[in-house]
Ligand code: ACO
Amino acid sequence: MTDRKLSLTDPDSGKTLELPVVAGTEGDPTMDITRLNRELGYFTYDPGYGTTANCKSDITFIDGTEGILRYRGYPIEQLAEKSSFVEVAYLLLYGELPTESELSGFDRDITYHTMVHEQVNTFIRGFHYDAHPMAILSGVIASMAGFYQHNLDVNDPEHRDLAAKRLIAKMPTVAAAAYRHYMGWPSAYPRNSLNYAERFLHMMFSVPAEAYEVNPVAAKALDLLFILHADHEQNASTSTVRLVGSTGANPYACVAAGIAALWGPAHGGANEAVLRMLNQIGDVSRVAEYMEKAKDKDDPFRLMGFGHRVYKNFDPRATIIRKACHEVLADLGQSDPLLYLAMELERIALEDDYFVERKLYPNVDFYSGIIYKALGIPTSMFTPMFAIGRTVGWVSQWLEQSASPHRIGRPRQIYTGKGERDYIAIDHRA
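Where the form is predicted on its own, what structure does this chain have on its own?
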C-alpha cells in the first residue's frame, strides 16, 4: 500500500471516491477497488481478468514487456543453468534456496512419498484403456483425499506441508501409471536410487523383459522442463487452484481442479497443438506455404506455439529451452521428419519481418513439444508432463493462500438476460 490515491467521480451522483494505490515490490501499480460498489454502486468489468489482481503473492514475478520471469526473486535463467528441479521446488515452497542439509532432507521426503497406495493402481485399471492421461490424472489426484483423510486439516501447517510433499512426489508416479495403463504394461514402481526426472523416465519406459538405462541427456532435459514449468504467476490453472482453495477445500481437490484447467487446449494443451500443427503441415517443403497462410487473417490456419498472452517480448523460458532443444536433438541423433520441419518453421519465423515485427516468437510450448517428441513421450502425455512440473507452483500458491487470511472467491457478472416477468400457465403459452 502507498500514500498515493486516485480520485474517481460519478458524474450522475456527484460522489467522489478515493482509490488507494497498491504497489508491489515490482510491477505496475494497482488500484484498490474494494470500496467501489459499496460507495459508488459500481462493479468493474474485466473479461479474462486481464487487468485484475486477485491476490498478493511473494512467489513469482513476471514482466511481460521486458521478458522477465523470476521465482522468489531469482532469474529463471540462473535457476535453469545452476539449479535442479527439486531445489527449485524447495525454493518455491519455502521462499529461500535450501542449505545442503535442507535440500538433502527435502529430497529424502519427496523420495519417501513417491509410492502410491496399491488401490490407486486398481483405480487406474478401472479406466477405459484409451482414456486420456489427464482424465486419469485429475480423477486419481482428487481421490487421494480419500486415502489421506486423516491429514486434511487445511488449518494445520504440518498437514499442509505433508500434502504439498505428497502431491509433488506422487504426480509423476500417477502420470507414468496412466501412460502404462494405455500401453497395457504392468505397473512400474518408483526407484529411490534415482533422482526426480530419472525416476519418472524409469517408471514411464522400463519393462520387465529387459533392463532400462535412463539416458542422462533425456533426464537433464526433463529436469530443465520441470523447472521452466514450475510456476507462472496467476495463470488459469493456478488461479483455479486458488479459487477452489479459497473455499477451504482439501489440497487434492484443489490440485485436481488445476489439472482440469490445465487440460484446456488454450492452456496446458498448447504443446499438443504444436504437434498437431506439424502433422497438418506434413512436410518441410510446405513450411513456406503454411507461413503465408498464417499471415492471412481470413485463413483459418493458426500458427501454434508462437507468441504469448503475457510476454510481449521473447518468452524467457523459450530462450532457455531453445538451446536445450537443439542440444537434445543433436545428442540423441534424431532423424524424425517432423523435427526437421519444426526447425525450419522456427528458422523462418525468426527471420520473417511479419513475425519479428509482431513479436510472434516461438514460445515454451513450441520447444517443449519438440523435446518431448524427441524423448519418445507420446503427444497425449505432453499435458501431464506440464502438470508434473506445475504441481510445485500449484501447491506453493495454495500454501501461501492457506497460511494467510483470505476471502472466498466470488467474481461478479453483468446480467444480460430477461427482466422480471410473470409465470404463464402452460395452456396459455404461445
Given for the second form:
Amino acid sequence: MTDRKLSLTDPDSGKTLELPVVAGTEGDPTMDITRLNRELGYFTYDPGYGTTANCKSDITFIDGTEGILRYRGYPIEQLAEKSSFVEVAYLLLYGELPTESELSGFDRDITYHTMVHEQVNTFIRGFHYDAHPMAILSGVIASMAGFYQHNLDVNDPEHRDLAAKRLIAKMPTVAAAAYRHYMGWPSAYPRNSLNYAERFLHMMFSVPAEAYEVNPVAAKALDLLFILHADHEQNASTSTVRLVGSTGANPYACVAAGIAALWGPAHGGANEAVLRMLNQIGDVSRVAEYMEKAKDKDDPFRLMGFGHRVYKNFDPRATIIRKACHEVLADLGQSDPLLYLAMELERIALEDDYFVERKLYPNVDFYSGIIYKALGIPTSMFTPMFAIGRTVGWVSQWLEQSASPHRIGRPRQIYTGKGERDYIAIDHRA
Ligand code: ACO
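Can you return the structure of this protein in the form predicted in complex with the named molecule rather than the form predicted on its own?
And the full complex, kicking off with our chain again.
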C-alpha cells in the first residue's frame, strides 16, 4: 500500500470514495477497488481481466512493454543460458536459487517420485487409443487425488510440498505414457540415472526391442523449453489453478483444471495450432493469402503463435526459442522447410501495418513446435510438453496462494437477461 489515493465521485449521489493505490516492487500501480461496491454500489466491468489484478505474487514479473520476463527477479535470458529446469523449479517453488546440497536433495526428491501407481497405467489403457494426450493428462492428473488421498490436507505445509513434488515428478511420466498408449507400446518406467529431460525422452521413445541412447542435444533443447514455459504469472491456466485452489480443492484437481485451460488454442494449444497452420500454408508463395485471412474480421483464421495479452513489444521467450531453433536443427543435422516458412511469415507480418499497429509479435509458441518436431515429438504432444514445464508454475502459484490468507475467487456479472416474469403452463406456451 502507498500513501497515494485516487478519488472517484459518483455524480448521481455526490459521494466520493478514496481508492488506495497499491504498488508492487515493479509494474504499474493498481487501484484497490475492494470497497467500491460497499461504498458506492458499483461493480467494475473488465472482460478477460485485462486490467484486473487478482492477487499479489512474489514469483514472476513481466513487463509487456519492455519485453521483460523474470522468475523471482532473475531475467529469463540468464536462466535460459545458465540454469537447468530442476534448478528453475526449485527457484520458482522456494524463492531462491538452491545451494548445491539443496539442489541435489530436491533433484533426489523429484526423481524419487517419478513413478506412478500401476493402476494409473491401467487407467490410461482405458482411454481410446487415439484420445488426445491432453484429455488423458487432465483426467489422469485429476484421478491422482484418489491415489494420494491421505496427503491432501491443503492446510498442511508438508502435504502441500509433497503434492507439489509429486506433480512435477509425475507429469512427464503420465505424458509419455499417453503417447505410448497411442503408439501401442508397453509402459516405460522412469530411469532414475537420467536427468529430468533425458528421463522424459527415454520414457517417450525407448522400446523393449532395442537400446535407446538419449541424444544430449535433444535433452538440452527440451530442458531449455521447460525453463521457458515454467511460469508466466497470472495467465489463463495459472489463474484457473488459483481459482480452483481458492475453493480449497486439492492440488491434483487444481492442476487438472489448469491442464484443461492450457489445452485451448488461444493458450497452450497454440503450439500445436502453429504447426498445423504452417503445414496448411505449405509454401512461402501462400503467405500473403494467409496474411489477408488473418486480417479479415469475417474470417476466423488467426495467425497462430502471434499476439499476446501482455507482451506488446516482443516475447523474450520467442527470441530465445528462435535462436535455439536454428542451433538445434544445425546440431541435429536437420533442415526443416517449416522453419524458413515461419521466418518468412514473421518477416512479412512484422512489416504489415495491421500487425504493427496492434503490436502483434511472435509469442513463445511460434517456434517451439519446430524444435519439438525436430526432436521427433508428434504434434499432438506439443501442448503436453508445455504442460510439463508449466506444472512448476502452477504448483508454485498454488503453494503461494495456499500458504497465505485468500478469499474464494468469485467474479460478478452484468445481468442482461429478462426481468421478472410469471411461469407459463406448458399448454399456454407459443
Ligand atoms: N492474428 C490476427 N489478428 C490478431 C491476432 C492474431 N494472432 N491476435 C490478435 N489479433 C488482433 C485482434 O483481432 C484484435 O484486432 P482489433 O483490435 O482490430 O479487434 C487485436 O489484434 C487485439 O487482439 P485481442 O484478441 O483483443 O487480444 P487478446 O489480448 O485478447 O488475445 C491472444 C491475445 C489470445 C494471444 C491473441 O493474440 C491470439 O488469439 N493469438 C493467437 C493464438 C496464440 O498464439 N496464443 C498463444 C498465446 S501465448 C500463450 O498462451 C502461451
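Numbering follows the first chain given and starts at 1. Treat the numbers as computed from the prediction; the structure is a model and nothing was measured. So that the term is clear: the rigid core is the largest set of C-alpha atoms that superpose within 1.5 Å between two forms.
Novice: Residue 345: CA shift of at least 2 Å between these two forms after core fit?
Specialist: Yes, shifts by 2 Å or more.
Novice: For residue 354, does the CA position differ by 2 Å or more between these two forms when the superposition is done on the rigid core?
Specialist: Yes, the C-alpha position differs by at least 2 Å between these two forms.
Novice: Superposing on the rigid core, does the Cα of residue 108 end up 2 Å or more away between these two forms?
Specialist: Stays below the 2 Å threshold, so no.
Novice: What's the distance in angstrom the Cα of residue 301 travels between these two forms, core superposed?
Specialist: Here the C-alpha difference is 4.3 Å.
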